[in-house]
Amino acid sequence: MLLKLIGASLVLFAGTLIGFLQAARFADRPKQIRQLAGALQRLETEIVFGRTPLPDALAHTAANAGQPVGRLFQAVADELSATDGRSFRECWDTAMKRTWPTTSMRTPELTVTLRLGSILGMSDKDDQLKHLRLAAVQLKAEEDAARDDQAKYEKMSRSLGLLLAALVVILMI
């Protein structure tokens, strides 16, 4: 009987924890999208006004961006410093796809950043500025959608974790 009680407690705890972790991902997504948009604005400043070379601009942006967004830009800077003849786009794509799972952001935001990476370093600063601003507008739309998702699903995730764990406990007994 004591073992069943301990097992039931552990299942309830684990289910509740899973629900809270999922709710945290819903809460983190809009924050990280806003952080990414801010980092792109910083990158824009470095490129357009500072006339900083792209690898240095990425490193400065990574240093000033909060985590996990800073890791995205640092990974691109690291890929660029590995002088193996790859284009900027290949380095950008590789770094983003490798480090993206460490964020709470989803595929739409990844698509925006990959599209941006295909343009950066390939054109003049005015064209890059235009694409950076377009990416900022697209990220703002994704942030609004993420806020809507957060409002809908954050509380539900917490409750669902607890309720499913309770269901498992009931079925165990």
Contents of the next structure:
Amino acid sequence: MLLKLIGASLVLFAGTLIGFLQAARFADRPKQIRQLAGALQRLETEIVFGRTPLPDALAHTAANAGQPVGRLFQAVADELSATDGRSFRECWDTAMKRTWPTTSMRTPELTVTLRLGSILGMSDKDDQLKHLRLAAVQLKAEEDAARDDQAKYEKMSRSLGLLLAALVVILMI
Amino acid sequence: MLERVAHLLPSELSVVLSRMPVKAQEGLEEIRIRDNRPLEVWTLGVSTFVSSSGSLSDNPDGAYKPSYEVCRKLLERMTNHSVYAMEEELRRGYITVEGGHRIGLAGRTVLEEGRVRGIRDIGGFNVRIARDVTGVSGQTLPQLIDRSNRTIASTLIVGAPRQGKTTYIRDLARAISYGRWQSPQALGWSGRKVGIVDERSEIAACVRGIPTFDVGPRTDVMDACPKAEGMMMMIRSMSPEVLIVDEIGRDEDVEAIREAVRAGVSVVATAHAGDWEEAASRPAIKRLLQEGSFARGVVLRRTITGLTVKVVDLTAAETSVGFAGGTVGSAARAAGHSTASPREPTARAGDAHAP
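Given the form predicted alone above, what does the protein look like in the form predicted together with the partner chain?
In what comes next, the whole complex appears, and the chain from above leads the way.
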């Protein structure tokens, strides 16, 4: 009986934890998207006003952005400094795809970010500005969607975790 | 020569070029890369096409054709992934990179109010490999000195493109700055303070304000600065005794050179022209010559055997004695007097192979 009780409480605990983690992902996503948009704005300033070369601009952005977004830019800067003849776009793609799972962000934001990789550094500052602004607008839309998702699913996933765990316990008993 | 620019080129391209015969690699002067068109190089004084196996041919068929991707990578490399930071360079149509190499660009221009603002869709690159040859000016320097002021006389250097004007004035700057006057008359003269106004970053090839070529210990460089403005800034701030500028020819340059000469500064300038008459017929230069701003003229021409340097004594011409020159080997100016049309005795710098 005691064993059963311990098992049941473990299942309940695990279920609740999973629920909370899921909820945290929903809560973090809009925050991180906003962070990413902020970092891109910083990058925009470096490019348009500072005329800083892209590798340096990325490093500055990485240093100033909060985690985990800073990691994304740092990864790109690291890839670029490898100087193995790859183009910026390849570096950007590899770094973003590799580091993306460490954030709570999902595919739509990744698509917006990857699209930026094919244009960054390859045109004059007006054009860079336009593309960075466009990305900012798209990220804003994603942020709104993420916020809706958060309102809808955050509480639900929290209680769902507990309820599913309870269901499992009941079935087991 | 190839290894000097290999770091700028995408690996696909440098692999092809490194398959060329060693001699062709050594004599490489220009690499002309055109999007999806045959790869052309200037080597050993001739233009040829390069196939993907590295063989050279006059026939463009079968030559290696760099793809769009390769061109894009090339642009990324030479701009450090930052085209936006190179707007001024794109407006002028070339980028100067570390080591003084110049990359000319061609493509579709972007206009703003009828003026070129930049180049977009770049489809053609011309990588000109810079080389630094010490001593090209050595043999002619004794003919250019101004004995009364113990410095170099104001000199105009004339030559067509790719004849070695920049190499020549770089060496001149170095020699004056170190005080290597190469003349028995100049024994004991010290070096002079030299100011270089390097509008195209070719003379000193500055990277972040520091010259990458040796331009001498008494030399200051105003990098990427418009010539006329730079000359005035130099005179005001750096008190140069000799000013060195590349490719003069605009009206504002004339005014600045006049000012410099009036301020007692010797000016050494170059101008694009096939020969002396051609240079003298250009309006801006004509005015300067008429006013006597230059005391010497130098005509550079590259031949198979080396660099041909002709020295024209303009002060002598004014006193209606004609032009004097001489073999570069002997310091003395050979008599070449004529009251009529100026003669320009030719001298050959036998061992001075310069671009």
